[in-house]
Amino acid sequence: MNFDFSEDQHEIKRTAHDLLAKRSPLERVRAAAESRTYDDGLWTELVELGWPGIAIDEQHGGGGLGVVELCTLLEEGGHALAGSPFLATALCGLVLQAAGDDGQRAAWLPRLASGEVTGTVGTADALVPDADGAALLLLADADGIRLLERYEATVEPVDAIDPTRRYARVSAPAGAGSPLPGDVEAALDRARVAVAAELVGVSARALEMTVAYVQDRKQFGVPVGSFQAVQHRCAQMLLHTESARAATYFAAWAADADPERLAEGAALAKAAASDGVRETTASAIQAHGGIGFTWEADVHWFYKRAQLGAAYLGGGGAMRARLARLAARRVEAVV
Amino acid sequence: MNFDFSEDQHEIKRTAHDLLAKRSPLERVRAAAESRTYDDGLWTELVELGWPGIAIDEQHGGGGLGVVELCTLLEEGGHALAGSPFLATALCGLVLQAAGDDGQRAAWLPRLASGEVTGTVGTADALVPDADGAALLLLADADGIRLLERYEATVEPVDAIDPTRRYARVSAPAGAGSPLPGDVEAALDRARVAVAAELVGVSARALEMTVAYVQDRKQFGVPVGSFQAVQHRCAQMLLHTESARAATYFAAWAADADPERLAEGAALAKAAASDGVRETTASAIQAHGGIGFTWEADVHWFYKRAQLGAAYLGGGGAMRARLARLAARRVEAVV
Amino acid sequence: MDLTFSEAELAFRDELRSWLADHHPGEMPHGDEDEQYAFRRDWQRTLYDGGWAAVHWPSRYGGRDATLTQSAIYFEELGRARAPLAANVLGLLLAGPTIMAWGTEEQQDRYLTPILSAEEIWCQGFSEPEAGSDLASLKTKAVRDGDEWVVTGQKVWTSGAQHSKWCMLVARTDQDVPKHKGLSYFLMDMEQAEIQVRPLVQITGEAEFNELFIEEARIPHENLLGGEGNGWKVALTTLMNERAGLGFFLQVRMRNVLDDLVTAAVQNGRIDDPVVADRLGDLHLRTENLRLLAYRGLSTIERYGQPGPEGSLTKWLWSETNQLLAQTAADVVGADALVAGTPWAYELLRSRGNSIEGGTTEILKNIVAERVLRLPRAA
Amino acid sequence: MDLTFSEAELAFRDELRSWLADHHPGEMPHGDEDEQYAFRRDWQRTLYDGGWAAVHWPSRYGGRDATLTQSAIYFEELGRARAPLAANVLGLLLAGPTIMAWGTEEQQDRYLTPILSAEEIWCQGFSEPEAGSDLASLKTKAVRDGDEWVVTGQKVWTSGAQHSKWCMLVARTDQDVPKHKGLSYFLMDMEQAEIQVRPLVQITGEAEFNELFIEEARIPHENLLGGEGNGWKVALTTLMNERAGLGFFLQVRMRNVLDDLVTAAVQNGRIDDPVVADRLGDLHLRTENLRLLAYRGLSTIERYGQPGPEGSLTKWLWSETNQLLAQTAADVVGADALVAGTPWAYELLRSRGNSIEGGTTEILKNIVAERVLRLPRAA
């Protein structure tokens, strides 16, 4: 039993952290968000480092590592709030690898892993990240997941409240595309874990920024952070962040090593991360006071990303309903 | 528009407050609870003052006042936590007067109003207050309310966690008793408002005790009440109490003066009071620290009464479901 | 206790309703802020022409001597009709009553009518970047120079400054006395080059507020309100009037949004999900509680001449509920609520400011604890 | 990252499981506390005889040199088997490790084995009525008199004092130095007439805790632990050990109660109400979060030699969740949960103490803010 990362995993996370701190400081996030563009150079760099394919099998040109390693990158991505098609493409790879057939995998995984194309995963009733530039779209509905090439799908870009990322509505006529034959829920659960990992990073950064601010900012002659209400708010933010983190790491590990526990792990992770990040990012605004409500402070980017991520592929409510079913099944198995 | 009590109503409330403060200080509440007895002298006194019949029509020997006046007495009863069959008997009178036929009213209201007999209202799946000593039991189920005389009902006394009041399970064979022909929900809603009023008193007292305690008690060299966490807790208790109070007064007024708004008012009042009082009384224990968790402090009586009262005749969940239906009907009427 | 409106109140309401039915300006234009402002200014002129600009003002100043309840009805009816706010809302609610309370006859004659007619718009220069919730630590200073005062400093959260002719300015006129003792209250002409107005863009992308950079701006001595060194007391009058009746407007606005949400939930079928119904039931409860607390607060003021505990609770309950409403809407409405520019998305962002603007929830809870519950002050 | 148990951990677990299957004492008797205590004492003897009384102790003191993970498994398995707590839980978890860390060889020889065998029960004399959460302001004083110390004062929240032979006592031995500097740590014999034990009845009606009235009780100088004036440091060792492994026991106990609740909801059909399911799903999430945070905390300690942020979070999350669980149970189970003596009713009352005992939630949040997040101390 070891809940800590391995040395390699620590190293991957640290390197990602340092890279993004340098390449994507908040000034650049702001510049990109305000112009609604991406830093294409960053994406090129991430591709060169093999990020999109980190969890894709080596036989398909990927890094052959697991969901745990991918999650360390995504957490750092959320922490930096870097704009790029990385999350969407990584999710597409995860789902395709888990539920695609051999032909689908062979056709697409190498191209996703190499960054030659980008992909995404979504549903018709949601805002799908980075769909407009994607060559490959995996569209989930009650019947399963369809693999669609760009020309087979209708992609309508929309400005979401989160300007740090591109979103679109995606639809396709009935019968278009080819279905993924594998276990759809298990595949989507991997994607949910990956989204949760990004949200953990968002939550952690919102907390970090808040702690730094309240240590510094003075009111009534003392640092704001010495007020018990602010202290307790920050403590609550830590509890949300660490709970989501523990659940997400567990779920990522389950995806790699104990698939039978993935369904529960993914529901735990997505529920904890979705609800937690909405709380922490709203709290970050509140703890910043009036400044936190201004465009020129950076906390709002995190609040906005949090809202989109929390809803993506199912929020806390849907996940709690699943968890209740799992809990009932657990006792019924005993009774 | 005047949301304040009339002079008469103020006077009734003040007199009740003073009487109960003198006749039922917490030492007596404690003595009665620990011996699981009532102060029969107090009940005799309340009967002499006409409390049980205050809202019963004069033609049936009552005081001919309204639900508002009854609620002022019940609020003070909750504040003092006095043990007596007053709540149960008053509820019985309210429901019978609202939904009974002429014969039922003529037969029972004068006896309830005079205190010759006591009564109660309840359901078969709940703990019914003061059922064991009651001559008249109104038992509600999905089919309506049945009027049962004591001999027609099976009454099984139970020790509830609230030892300041007597409770029992009540059942009756199918077909026993006589149905009340009137509007069952409107009658029960009056009872709910009355229960809410008692809970407002419980909540207010829990807050008062807490404020007094934290003003006095010192930790780390300063009064506990100067800690922001304690201050904010007390502020939240006030918000719960005042919200429940405003909703309850509104509902009581609606019962007397605007029956069309009673359904909504009762749901508002019972929801606000049930959820509020559980929060305030739990908060009172917490704010008292270790002392609050001991039998020798008095806060726990309020927590225990709160739990029973919150569940009685429907708790917050059931009331919110009703409110959602009412809200939907409201917009559907417009659309 | 009588929660029906009196004959006089009903007559007032019916007169207003019928006037509103005839004069409602229609929906506010979307998008451009200047256009919206012009729309609100026109609307205030319409109100003024109809005698409905400030019903709570005394009739000798152009108001209707409205009682507190009538004033509440006024804002409720405007809200219910989904009418926009008057452009000069700070003038009508804050500057006007403050000038009535503290101004000389000359000042009252000079300022009140243009406030009413929206001819001269007002803004409020209280907050400063360093002071935040701590008004006593204001740094903007005014130095006497003959018949004038010379003002230098920085103000923040000045809503509507770009449209304003006048500013209610609190500045330090005495450095040598502690805290709030050295403050004075001025009526400052905004039309001078020494005042720079910089829009403060919010997380919604709008700029409701501004920063003011004041560099040796000049104020004639006669524009001092309430006397030198009395700024704290005069400012309290302004603050006491804040949200007096506006609370009813905001509460009805919230009710409108909730009704819209319930309608959306009925239409998309989510109302049939008991979890959704539970949340909507809770929002309905909170919204009604707010209305009831607000009316109860009026009765308390009418009876005792001062606000009861409800007064300090409603703004807190309002902001908390509005945030809950916006988040619930996002869950119930779905993707639309996350698309920039939709009303739901706007609420999701704008509501975050509710617990900060006009006193943070933390400060409000402190006030409840210390002033209402009489708990000892925090160390 | 590897969340499977190692071979050694599995072997440890299986050995314990199979031993527990053979030696489980059955259900604890209801009602009488003395009877329950005797039952737990017998159970500890059984554990002791099997070598399972304190797996985290070094083997030279009769333990099993268990790793942190094994220790966690130990408490989880006891909890899962619904076995009672050992009678001398404070001796095993607190007194033993503190004596190992600070005691002389003589002290270790004298005290450790009787702790293990439940021959000598221990209690903890830290809290005082006036001090509450503020240990540095303790007033109980010990005055040197030749080879002895004479102790006078009052202690509170001493669990199990009526059964105890020994007390871990912190007392003031120097009045002239500030706060916690003048404290010393004693091993006090409870069998003397100068110590009155008065049960402190809780809101549940039980008396888990006691007050101690100490009037010139005597302690031989050799029973000083860690040296005169070092009481604060020694007490910290005790506090650091509080709930170390016990947390896993409590967490599994909570899981058992939740499983019982879900079972009840399945049986009475309430699980089909989505609002109920939503709340049960949330409780499941919280309970799993607690388990995961606890295990993650162990890995942090193993890697860095000290607890990470998780350590300060689990007790808080546990108490909050336990209270939520009890209240949800009351709503889901119905009337039974309000009948005195049912397990649900017990939880509804007992859980209120969770956020007070062993550090109030307010204090725990302060600690998280100040020690984990490094926020400035409150004024």
Contents of the next structure:
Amino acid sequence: MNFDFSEDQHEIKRTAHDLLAKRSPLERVRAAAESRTYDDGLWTELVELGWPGIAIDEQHGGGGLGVVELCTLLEEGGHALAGSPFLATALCGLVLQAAGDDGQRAAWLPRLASGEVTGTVGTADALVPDADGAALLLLADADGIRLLERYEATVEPVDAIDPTRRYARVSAPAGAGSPLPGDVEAALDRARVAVAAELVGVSARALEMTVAYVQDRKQFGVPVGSFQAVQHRCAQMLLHTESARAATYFAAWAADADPERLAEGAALAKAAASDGVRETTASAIQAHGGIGFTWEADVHWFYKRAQLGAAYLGGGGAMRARLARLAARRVEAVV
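Form predicted together with the partner chain already given; the form predicted alone follows:
Lone chain follows.
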């Protein structure tokens, strides 16, 4: 049994890391956040590299790879806080491919894969990332998921706590759009795994920045990182990050290779990533001391991304409750 990435998956992750380190340094993240814009050139480059369609079937113009490969890209996107509609469009493709009918897939997947249009996934009355610029909206409610074109929905942009990404509230009249006929919960589970991957990247970068800071910052003539309390905080941040990473890539593997285990894996991954990233980024603020929460500190961008990402498509509490229900069903089936 191999628990590591394949060489190709390592190469995808290395390439993404190097690209985003060059194209999305924190000074560009800051400039984009302060102006509430995206780097359109970065999105064009990601489209040319085939990122939006990496997990879309080749018959629909995608790369034909899996959720694991998509998660490696999204983890690096979170690590760099890259500003683009990549997450929202990738989730839209995942959900539509998993739960759409043949006509819906044929009409939209090639356009999403090529970057001709962008899409998003969300729930009514919640903040939906990149909805304002999306041509395709997948809106979940108690009855399932509806496919809506932009003109069929009301989209109200919102200035949310996280200025590194655009958000909006989406609503639509009852009966608008067309329902996705497939297993929508399994489709949303794939999306939750992808969101968890981005949160792992956010958590990892917050940890890296914190370790670098406490090694450099001195009090009483020694680095603050030499104090045991600070070491314990950093160790806990590492535990949260690696726990979330392990759960996320297990769930991504299940999505590709063992769908029967996807529901439990996705709930565990999203719970671990949502709770972990909030703890990690809050600890990063604390470890940076007085500078941590100021506008001049880069680390607070990660805290802000973490707050909305943790709640998107279900927060830690909702995911733990779902995991408990799934476990109870499994026990009842055995007894």
